[in-house]
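First comes one chain, alone, set out as structure tokens in the form predicted on its own.
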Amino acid sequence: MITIKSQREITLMKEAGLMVSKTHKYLKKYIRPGITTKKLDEIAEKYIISMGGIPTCKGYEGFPAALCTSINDEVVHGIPGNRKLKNGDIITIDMVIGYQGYQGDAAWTYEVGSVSEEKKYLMKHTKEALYKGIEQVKPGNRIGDISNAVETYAKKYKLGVVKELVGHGIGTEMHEDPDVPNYGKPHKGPILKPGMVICIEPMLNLGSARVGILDDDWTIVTEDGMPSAHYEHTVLVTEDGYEILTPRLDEND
């Protein structure tokens, strides 16, 4: 069932959100070759503590870990560990944080040192990927023009989209109706209505769409190898548009 917010769950879910854009711009600075996925989370579950928030991802169906850490063919689920992180990797951090009930969602890819010419590539038009979906949140829109949109900048960028994971409506869950699918035609699902919170979030693979699943149960990685960007913002549909509720806080990004 797809809920509308009332002001005040936007208003929680802004603070939420906050919090999320406040981690992920504290965790920048650590994100550096030598580091290890397993401090990362450490320095991130603190901070997340020490401004009154909650990691939903830890103990999320067992997930052990606050943060989800995605390394270049690791496409989502990433669990945290004693991997260090090398000069020209890219790694996904995506986390999920509850205040007062109420959840906020976001995940970025980060360059460690000097990074590939195609992983900037792969990184850069994913990112815009992301936005240009966001593009179509407005009331009386569809879910599946976010959805076009995202495929369609994918596919004339020669971006493999991965299907088997969506974007998702969130609140006091972190995973609601409806699903936000990378891939579909316009017009086509469920309509958005001012008050509707949802997750945004292509994950696109330089090579192939296709993936698989490591032993661990979680960790989806490419099938062939190849690296893999993902992109997420928590978005509220208003009366004329949307708010991103999981703003990026260095205008850098």
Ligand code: MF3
Second form
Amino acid sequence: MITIKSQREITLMKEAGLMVSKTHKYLKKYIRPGITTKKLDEIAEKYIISMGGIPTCKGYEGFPAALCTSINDEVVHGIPGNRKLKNGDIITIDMVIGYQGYQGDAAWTYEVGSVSEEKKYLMKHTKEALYKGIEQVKPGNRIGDISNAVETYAKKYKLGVVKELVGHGIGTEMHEDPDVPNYGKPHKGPILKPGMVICIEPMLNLGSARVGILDDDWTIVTEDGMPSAHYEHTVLVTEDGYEILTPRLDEND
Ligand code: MF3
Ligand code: CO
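I have the form predicted on its own already, so could you send the form predicted together with the ligand?
Then the entire complex follows, led off by the chain already shown.
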């Protein structure tokens, strides 16, 4: 069932989304060579709690941390640990924050020091694929219009579209209906209506689309070891289009 949020619920979801935006902005300055992903997680958790938010990922199906930290060939759900970031890495930070029972969710891929041109290419076009999907959000359009826009853009730039993981509705739960795949046919799937809130989140690979899972049972990695990027926003369907509930607060993004 796809829920339509009331005005009151939308207000709370905006608060939750803004906490996600602020945490991304706050963390960005710490993302540099030498820091461990565990340290980033500790910094984020403290900050989230200081704002009155709840780090929803922690304890979700046994996930042990506030952040998912996925480096280079790791696609999503990397577990923070003692690994240190190195110059030239890319790292995706994905987080969900709860506020008064409502969730906000956003992921972003960051450069560590100076990264290769091919990683820059992957990041630029994965971010652009997210915005191509978001541009399709308006009442009357369907989920398939979003999916197709993301896939068409990714294919144009020869990036592998991960199919095993999809975007999702969001509200009191981090994952609600509908699924929002990053591939599919236009004019198909559920119709978008004002008050729906969805997470659009392309995961694109520089090489093949194929992925596997590590022995930790969480970390999804590319099968060929090539880098992957992931950008996600929580998006509200409005009367005449959309509003991003997890806006980037850094003008350089
Ligand atoms: N943003 C991620 C998602 O949409 C959050 C995963 S949190 C975890 O799936 F707890 F499952 F790791
Ligand atoms: Co998500």
